[in-house]
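There is one chain below, alone, in structure tokens, taken in the form predicted alone.
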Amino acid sequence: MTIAETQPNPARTKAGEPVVNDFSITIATKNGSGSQTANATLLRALFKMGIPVSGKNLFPSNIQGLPTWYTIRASKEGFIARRQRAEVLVAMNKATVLDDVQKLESGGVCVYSDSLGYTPNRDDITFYKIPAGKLADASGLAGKLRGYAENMAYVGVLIYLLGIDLEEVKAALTWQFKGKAKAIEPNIKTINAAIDWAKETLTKNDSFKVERMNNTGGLIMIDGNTAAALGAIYGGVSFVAWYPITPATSLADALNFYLPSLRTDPENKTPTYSVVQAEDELAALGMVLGAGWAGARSMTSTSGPGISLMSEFAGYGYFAEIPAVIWDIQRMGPSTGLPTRVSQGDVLPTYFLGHGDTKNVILLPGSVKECFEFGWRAFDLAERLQTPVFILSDLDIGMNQWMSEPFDYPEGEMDRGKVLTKEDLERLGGKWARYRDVDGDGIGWRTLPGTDHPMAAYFTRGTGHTEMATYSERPEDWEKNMERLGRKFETARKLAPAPVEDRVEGAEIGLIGYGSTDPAIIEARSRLAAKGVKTSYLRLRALPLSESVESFIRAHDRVYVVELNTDAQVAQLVRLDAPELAGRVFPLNHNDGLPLTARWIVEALEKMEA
């Protein structure tokens, strides 16, 4: 590229102020083009430079060759939510380049491949055309692999333009390819060729750059599904049944990856776990309930369509009172919906999943660290409450890369709940009742198969039953059982993880959020505070709602429930739980399939407040 081909960015150059560690990069490619390694390398290199970052992959669900976008957010202030518009674009897809350029923030930068045949059409953007194909010749690769090397051409150009540390890029590549020189060297050659070409050819006319910081020391990068799998392993998972579905498959993949090394008996070299790929989601939950009934710590992972199929067994587990853990990595519905887009649309259907008067316990992780924590804590809760416990993560947390503090080892011993041993039964003279509320918390005592006592056995059923687990159609037995289950749900309200609150003195506005909306809410509150708008914040971590939610609503004139679904599902639950305060609760919901942004929250809130 010559100087004449570069269109300067008037807004940035006039200001003369460099934009350091505070912008988003969008990389537009085709699915299957091999860009994942290049994008992950850039993300990791920036992270290792001490710059707070997050990476989000927006990819098609079905056909190779469809558009894919990868966004890297760099923020010196530590904000990691998606930005609504990027400042830097790498355009490598002819099918989307016109639209991609139009979505760039005014004053931004566009690096584009000469193979696109694109002619710049905005005068407020700085353009850099690169010969990506020619630069890939340096790799020495041929065929499909050479095509992959073209992605390293934009890595090299970004190193030159933004000032990314080359040594950190090399280290990231080494990490990506696990030190395999045969895979690393061709990519390094392409990157070096691109840097040399950029130095000789390009004149930098923009203000965006990165500089080394020290704000990621001690942190790790990981996706939520891997964190969830590790949490489950550290929580003692011993049985997994699952069926493949996007975006939950990688959770089961992570279990299959880590279990052999972490859960194989060191003496006899035999696995201490079982993983079964079932014929469908209904069968998977059936197996999980069977294992949970037998005393195993059992779990499955799925997404919305799988949750629908699991409905019948979920109700059975609730009424027969069998521990189980079900991860739902939420995606856009209804029906098949958008399998590779994020949503929080499964809250209401999962809360009431099962026919009749069923209400389920739900955990709502808001970070990868909480994915790990809830990975083990869910087993404790399921066994203490003797009920299926659902964990509603989503595609954004589950599949994208997040910074995190290292995970904490589970606190204390595992809580196996109320389990009678042979010695307990001998002490009781064999007199016990499976569904009797001895302790006033709605939770009966159970025995496990193999307990060596003649009175240990009981009949498990999903039909009407007495506290002795015998079949009954008597109205008084039915009502008594349902009243006890109601008490157990109130016990769950106390045992489930409490919300995280930040109350601000003088704030009239309260925000309630959960899950992957948390980073956007944190950033939005900062922006609102800069405008003089005080807000308090309560982040839900579980359903049923904690009693502190009502107190939070009473403390504020207006409470907005921020969530990613069309029907404002948690706002409905909040109003249902606190009907006398419903007039203070307002939905602030959005559902376009993309991770929520701070800009949307601020603009939507200001519109509601006007």
Contents of the next structure:
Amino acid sequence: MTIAETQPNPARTKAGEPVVNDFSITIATKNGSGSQTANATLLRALFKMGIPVSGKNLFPSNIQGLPTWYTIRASKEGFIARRQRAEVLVAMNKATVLDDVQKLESGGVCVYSDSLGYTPNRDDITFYKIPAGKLADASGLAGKLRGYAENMAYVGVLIYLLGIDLEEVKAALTWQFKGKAKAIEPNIKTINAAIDWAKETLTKNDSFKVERMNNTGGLIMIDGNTAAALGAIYGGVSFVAWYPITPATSLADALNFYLPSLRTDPENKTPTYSVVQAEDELAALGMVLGAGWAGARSMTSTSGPGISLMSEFAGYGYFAEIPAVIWDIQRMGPSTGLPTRVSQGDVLPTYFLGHGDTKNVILLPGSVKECFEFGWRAFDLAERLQTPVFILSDLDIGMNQWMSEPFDYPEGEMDRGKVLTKEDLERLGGKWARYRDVDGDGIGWRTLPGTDHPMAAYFTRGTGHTEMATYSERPEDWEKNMERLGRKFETARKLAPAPVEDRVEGAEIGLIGYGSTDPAIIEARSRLAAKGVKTSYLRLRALPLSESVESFIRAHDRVYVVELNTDAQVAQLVRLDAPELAGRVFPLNHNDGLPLTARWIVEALEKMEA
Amino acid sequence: MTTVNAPKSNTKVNKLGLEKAVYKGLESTLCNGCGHDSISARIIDACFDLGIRSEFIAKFSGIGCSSKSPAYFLSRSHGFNSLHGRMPSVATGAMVANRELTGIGVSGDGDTGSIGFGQFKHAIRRNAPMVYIIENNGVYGLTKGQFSATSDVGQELKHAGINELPPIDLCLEAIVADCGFVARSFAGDPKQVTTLLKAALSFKGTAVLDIISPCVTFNDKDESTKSYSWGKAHNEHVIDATFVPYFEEIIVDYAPGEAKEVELHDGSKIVLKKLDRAHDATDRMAAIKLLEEAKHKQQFITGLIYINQSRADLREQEHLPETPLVHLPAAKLRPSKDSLVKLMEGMK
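Having gone through the form predicted alone, I am curious about the other one (the form predicted in complex with its partner chain); can you provide its structure?
All chains and molecules follow, beginning with the one already shown.
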């Protein structure tokens, strides 16, 4: 018997014993059917009831017509990772209903629309057929909008079946529509009609319900891309160039949404920023490097294919030592791959992005809160280190809704790095060298164009150069420069955010993870602990790897690197960094386009341990 | 090597009280007689004459022979020798970041007409504030003699053979992309190049200056005594693959309205037709027609072909503050703590 199988499954509890605040809901609809509002409303209503929740949109690369699923997990214990199977299904898509029902947990519930022509085919599931189309009549809407209102029919039925607080649903709708009564009213009408119909028609035969808790007080709900954009805004971003790409587009959208209100100078009503939509990702990073070189806090956001296109400029930025911040919201696969599915497949390519010898600084946010924090901190690091800093988020963190503690205001002063001003140059008698390591940290001093001193200028180039930035093909100049870049990388190792560690006394097993797998790892550890399997956990927050990684590995017999990619990319990197400890490091990687589940981790670990 | 700056005996000073020597750069490493060096010298002339503070100029280039040249003028200006064809994007970012800077971009025909064609068109479309100089020699020099997108039909190169593809007319492309300043000149016409450069430096927005700049080394023929293979066969000391013959710079001087036949280093000829004063440079359709007709006659029209100063430049489109973005203090860049608290409240 596996560890996972011995876990009490809430769905398999005896009939009549209620399952409260501990189940997953899957809502199966069609892309473009307008279900997003209904699903987000349900999620927010549960959140407002004080129940820990997470909401994940599993959607196809399509504008209209293909199947899409939204999963809501309610967890009284506060686990917010995806669950492999749901207990409650709302089936609104004829094309997938058979498969959707098949994937339900035994003992689960299926609410389905009468328009599907579906006949229940499992006897271990409780079925509720609803006249979604007819209920939408109550909205008073016509045409396409009436179709959208059908989604509110299942909201109403779920309110009745699960005991969701109607007032919180109304509050959530008001929040969704920013208080616009004209938009809210038809939805409320449909919801009320559905509740009334359900009360009269349905008899509740299942055990799933929600109850008010007090576990989300003071928390916010936000997606990672919005958090990242806000982080950048509070980090003083002043130049953005970007090119549309899923799943990074919503980051630029959020910048465009929040910048005007947060960053218009109240004195003269002018923006303190500029956002340019570039013609492609090459131009986007070119503009960002141009602005970073000129002294602006400058960033772009993209995904894997964009990262590839930025490769030459990234290598240039590393070698010519220009600050830039580059967000990569990772998606699945090379080229188009699965553009709306999650993966952590860009870690190694980005780490070595460029040609010749490059090793890039990478930040790895594990939550929306860290998206905000790294959003501003990345500028400090980029300007301090004079190098492009990459932030590897992913589709799961970036586009899904997450509960979070409110974000902390950036601490301390902005670090604008080593910049010589006109006054500095006067003091130095004009004697300085752009690429000279005067402080022993591998970082030279730079001047900005427009510095009013005859000795301020230097020539920025991708070619081999001396300390004075002059062209050189001398072997010793090349080697000296690369040695200094190596020293700078060691400085980066110290300045980058340190891993978060939880070492457990007596644990033989260590887990290393990063990014969006954090919730699944937390839950898996709890399940393992319940079975007496102790694990320590180190969550990476940056590359280069911290020195503490090595000591973590030494402290454990077996260390598993949990990640969402096929090539076990960080496991490889850990082995590369600590070759003498490579024998203790094992990959625990998975890559199917879906957010990781605790169940997969537990089962995979057990298999490895066997 | 040739030095592109003015002779030392010139002690004349400009309105800033600076000697021309202040505007010079490093010694050129381009081939002797290269038209690109003439252009560098004209940039020095124009900036000296205009009395521009070179500390407030930023120089940009891509990759290629042309793109090496920013090192050879204005040593007091910051320079950014970027990637092949990507000069426009780098300049765009820098020009937005610091509105006090004047941008001079130097690019080649390979840079602009091929690998960076998209960036060329889009920088113009945005009206990024910069002088965009194309040092156009119709050949890839630094990779030793391939056809470029501006090579003529029927042009013959040693390794590349005969070019059968029609050339891209970069001035025509600039006008089509709504460029507000489009001019063409010839590197060996110092008076015209300097005049056009001064006008371009005064223009707000993207000013495109396509300068025909003969390649002395690779635009040659096998049978010619000036050819690469001839030189190699007759010089036993050459161990490197590159043999560079010495040529005198070509200088022309001709009046507006005149057509002038110019013999290039390899013996081929180009006809320069200097625009006469009857041409209305503000008439876009007339400019397009002029260039199309000249193409069929295998003439190069030189002079200011098109001007339109009505479009807002990128800085205006972006409503940039008076203070350059790079000089905004932290207090202007980081919103207040209260604003974050309020935002967080709204997300609960």
